[in-house]
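Single chain ahead, written as structure tokens, the form predicted on its own.
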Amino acid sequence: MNVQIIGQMAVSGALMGLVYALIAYGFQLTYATSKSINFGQGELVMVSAFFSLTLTNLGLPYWAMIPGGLLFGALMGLIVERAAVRLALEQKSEGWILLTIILGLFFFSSAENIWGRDDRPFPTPISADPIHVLGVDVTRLELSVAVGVIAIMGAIELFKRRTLLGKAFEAVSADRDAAELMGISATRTVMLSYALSGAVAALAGILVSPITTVGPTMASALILKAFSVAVVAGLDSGFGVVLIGMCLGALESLASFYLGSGWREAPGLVLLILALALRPNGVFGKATIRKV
């Protein structure tokens, strides 16, 4: 019964932890092309729910308001490249950590004052009654995270490896200036590279708030989660922060059962401190090699 309850657990954990897993990825879609990330990417993840909350309110079938979503997403991505990121690059300053910040201030205070402060369900045509396999019961909803999170991250990974957009961005990826010699914009790349964070995080915000609910605060804890997930697993680890983000799923969910919610977010913490301590550039990371 004890391995039941700990396989129960660990499994509906590791499913959660994909969302943390693709929002880290939407870090490291910036990281790669610019060196820089979104410290207000949790707030995309929450105004792009809003919106695409909306759209179903309005009537627009569920299928149909995932690309809606997405395209929100996209596009405040771009939004966030454009006002808080840009310029501090050009400057090569780090100006785009507190600009970023700011923006998600904006976000959040935007989502408030549009949207309130409650807590609202979303709405979705996907049962939650529960499948059992092997001794676990999974409901389709968790299930659905799964297929969106391997989905969206094949689907890019499969971009930039097979079109001249993609190569261009695994080009500013590798060598910023030595792609710029050889007529590669990386300003258009960056843009790009923030496009698609955005966009990631929309179907993040999409997937987890059936299961949660669509607030102002909803990614408040997550944020943290998925910056821990990208930290502990390495910037440019590409899928290991699928396997850090099941982990650290497990390890939230078996805590918070056998230690008490409290306990929660203590995981997290843990492995981030330790990550920072014994391996800077993640688990899953390339050491950093620097030319004197």
Second form
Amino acid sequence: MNVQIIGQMAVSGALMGLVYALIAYGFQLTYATSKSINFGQGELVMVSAFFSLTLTNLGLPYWAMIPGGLLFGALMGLIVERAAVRLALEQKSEGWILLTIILGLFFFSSAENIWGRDDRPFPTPISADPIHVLGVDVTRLELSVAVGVIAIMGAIELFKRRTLLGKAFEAVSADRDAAELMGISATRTVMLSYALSGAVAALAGILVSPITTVGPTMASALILKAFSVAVVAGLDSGFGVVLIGMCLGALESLASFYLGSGWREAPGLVLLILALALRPNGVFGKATIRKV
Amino acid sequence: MLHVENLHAGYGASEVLSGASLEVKQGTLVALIGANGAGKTTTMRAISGGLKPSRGRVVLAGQEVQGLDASRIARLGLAHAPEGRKVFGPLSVEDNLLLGAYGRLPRFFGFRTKAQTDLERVYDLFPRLRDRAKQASGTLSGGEQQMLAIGRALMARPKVMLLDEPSMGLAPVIVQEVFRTIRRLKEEGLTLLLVEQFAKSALEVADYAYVMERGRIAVEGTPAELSRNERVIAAYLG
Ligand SMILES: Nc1ncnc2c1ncn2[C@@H]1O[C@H](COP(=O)(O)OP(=O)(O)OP(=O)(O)O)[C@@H](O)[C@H]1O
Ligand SMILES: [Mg+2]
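Right, the form predicted on its own is done; let's see the coordinates for the form predicted in complex with its partner chain.
Once more the chain from above appears, this time first in line as the rest of the complex follows.
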């Protein structure tokens, strides 16, 4: 075994793992305010990526396309909240589980109809040539994933800690009824969390598309791993998902290198099965979510 | 200032309040006493909007508020320090206080500066909160949490404040301190509706009082009148 190669594989994989972390972070945002998540989040990643591709094809420069894509993601998040989540939560039912899945299927077939079934390349001005950092080769493209993920998570965490609106977000997460007594609208806060979650999903799509291409099924594997990360890391620790996401990414990369590319999905599934076996209530059991 | 008329409310099919009426005049302290399960907390929740009344009127400073969202009612000038305190445990003491003034502060920047005078006022009232300003409020003692809950409600500069069992679960010394604070707030002109298990102490600070039984007001009067009422003496002051 070559230490150099192991390091190389681990770093590349860990950088990709940040995308799982980012999607899992999107689950955390809505779970915090409403104890609900969008099971169609993968489709949100996918349609936002397609929309961003369309913006690029219309001639929008890369850096102007990003805010457009994020805004679209936020809007889609609001649609999910309005169409699939709000009524169910008002009736204190679990109906949002089925409704978000159905809405995801609807987005999926809409995307197929609008953009077709083919995988398409996603142009980016960021170079895929390797550069040498601390003894390993990474591409600027891979680094851009890391920078994008850390930037948006950092910005949202700063927002939560430094602004009054962000503190209100935390207050609703801690005690929704008490927050209402302070004049904070819980409904609006849940909307905000779905908008942020949608924007985060859109960024995940924009960051990963130049590496994986854009297609209707682009997010199906991603979302499974984001779930694994969320289940293992818990739904309340942003730091946890980053850590677990990077570990999973590194493990996948090593598995596919040493065992063959067919084994790439194995670590994620093993992780998910282990987590669910040790925590049978899974994502939704409050007491079963470990704090990392 | 606060006028409640024929209030009906309940949980699901079971009606808890069946026609409660009460009035809190500006600058007065009104006590609401009654046995466990009489419906005092339910009354407060139906007033502040946590529970939607099925019938009746709630008038706050001349405006009907029944049926509005709790957050709307709060922004119209009603502060409710709920039973069990309900501080935001993971947030710091100061953040809890700032959120108390949420309705009047800028959402993004400059909110701390704008809240400074009110913060100082609460810290002067409860010096222990100043010492613990940066501490997570979930780690405070029960008494400190109660002070925080009252301070947080004060931050809103409310027209009316609802205070539900501030003495619950506290040591006698702390209970005395809480009542001293309540008396002081009343002297500063705050309009208050107070629910208390310690009927005697409540009647000592109140200007007027209501006794609730099974979702209705059974007896009402000034503390002096109630202290002469045999039924009240037997049930609550014995
Ligand atoms: N969330 C709830 N769901 C169902 N029933 C409830 C709920 N909260 C209170 N009740 C019922 O409503 C009735 C009145 O309760 P409430 O809490 O208003 O009484 P209280 O006068 O505040 O009592 P205490 O002095 O114990 O605080 C009780 O019979 C109680 O069991
Ligand atoms: Mg009560």
